[in-house]
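Just one chain is shown here, as structure tokens, and it is the form predicted on its own.
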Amino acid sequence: MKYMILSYASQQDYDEMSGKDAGRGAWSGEELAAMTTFMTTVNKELEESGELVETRGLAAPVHTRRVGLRDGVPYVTDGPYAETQEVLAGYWIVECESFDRALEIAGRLGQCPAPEGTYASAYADIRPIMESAADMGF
């Protein structure tokens, strides 16, 4: 079965990773390199095991636009994101033998190195991907 592992971050996280001090201190080049190396390693492990279907990181929330419909007319706003509000930062689609294995993979991703305290409240969501409407169960 396929699962989507969703990771989250805030604009503050993106700013700090890009070298800006947004309240907790900017990441150093070495810290960013450690994160990138870790993610590359885990992605390669998932490719080699045949479990990785796709993975992508998303641009910082500041580049987001929200489209809605008001009185039948589409409207667009800049991202409504406050400094500390977490948004989807990236995802992995994995195909593995069980939900427990997907949880293991998410746990491994949670071991990504980062400056102390950065990921203190980090989390990931794991959701099964339905292959058809019949899988929805209703």
Second form
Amino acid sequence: MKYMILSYASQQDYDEMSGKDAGRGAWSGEELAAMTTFMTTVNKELEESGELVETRGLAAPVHTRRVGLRDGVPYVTDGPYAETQEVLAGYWIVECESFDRALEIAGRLGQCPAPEGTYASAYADIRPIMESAADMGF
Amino acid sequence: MDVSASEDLLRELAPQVLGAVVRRYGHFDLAEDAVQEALLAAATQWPRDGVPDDPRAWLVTVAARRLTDLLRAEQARRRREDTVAARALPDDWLSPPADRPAPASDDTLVLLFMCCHPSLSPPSQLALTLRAVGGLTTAEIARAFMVSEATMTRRITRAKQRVKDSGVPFRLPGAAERAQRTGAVLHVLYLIFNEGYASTSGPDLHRAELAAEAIRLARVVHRLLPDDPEAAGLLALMLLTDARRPARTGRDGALVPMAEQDRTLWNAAFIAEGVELVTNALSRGAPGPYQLQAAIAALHDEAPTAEETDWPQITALYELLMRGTDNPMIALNHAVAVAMARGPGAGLDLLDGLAGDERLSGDHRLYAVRAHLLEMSGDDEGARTAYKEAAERAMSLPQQRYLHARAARLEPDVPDGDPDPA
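Alongside the form predicted on its own that was just displayed, please also present the structure of the form predicted in complex with its partner chain.
Zooming out: every chain and molecule, the one shown earlier first.
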């Protein structure tokens, strides 16, 4: 079974990682390097165990554009998110033997080092992926 | 023979063997699988039993045998075997005359031209070249391009199918077409190199390996086309650019701009080789874009300090480069060179002209260059604003951190005590 692990962050988190003080202080080079090393290691482990299907990080929320439809005409707006609003920041697609294993992987990802306070409220969502119409009960 | 020497030999032989098998039997797609299996057999047997006297012939024989197996396993077995039999040229039934030169190197070149066929999209050309000529596994290529292995497998399979459908014969194109197609071959190698070099973010080894692979393939092409000045220029450009890699990032992965790099870390052997290559190539008439870019890189690499860089010469080379192309990044680099040669004001004037270019107006690099030039001219406040604007537009974390750090350096000194008198 494949599972999608979704991780969340706010524009504020992105700003602080980019070296800008957005209220709680900017990340130092060492803090960023610790995160990169941790993520590289875990992703490599998942790759070697054959469980990693794909993983991507998303650019900061400020680079988001929202497209809607008004009177039948598409319109585009800039940054629909408030600075502190948690939005999707990246995802992993893993293929593993059980939901429990997917939760274990997400738990391990949650141990990523970060400046104190940043991850106090961090969480991830894990959702099974439907492979076919049959999976959905049609 | 130790394992890594054996791996080098296999990598060197892989395209020659694939070329020989395709030339003899056709079936590019199946031949590729057969050669992979022959290489795998060699990788396990040679370290144990020793390398055979003629390793290339050994591999061709094993791959050909495997190809026959694969063809037999196919549904239309009879028909395909007939095809193979019909494709065996009279030459293959007889032993070759003693004075016939070994076709090995030509096969590699034909393979390269085949992988860079115009009917393929650039990503497919890249993938197929790395797989067939570079001998990288699909998993390695997928990791380097950050896509899943399944996606890369589909891309390579489609590319092989397309080569098959287009009915490209396995031979070098004629002289006129070859000149045109050499451009595509060089461009693909250039893209592979850039993928490995320019987009490096953080300590990602796979990408560094990609740059090394591009250099290895550029060496092969230069050896096969020794009279092509652009092939020499491209190899020189890669060597002269890659020479700076060890000084490009700090210990924590942060970007270090060229002016602040520790030049003693630069790869002196690569610089010497690159300079010699580009000097020889430039003596052969009107230089193409790879030679010009290599000449610019050589001037940077040869300067003992950032201050002693020959900026007037670099400006002139960018002007030559701009004549042949309408590339906004070249115009931006030209503006930097002008600023360094004639002062920041001259560079800022050129930037004003570029700001109207839609391809550049939202790009963080335009703001970053403006920030640097404003800082040079002593306008700290304007520079700080421009660094921040650049950081907002940049997408990569190391770039953002670099730009924020520059902005922070220009913060006005806060006097001791009460920072806010109001």
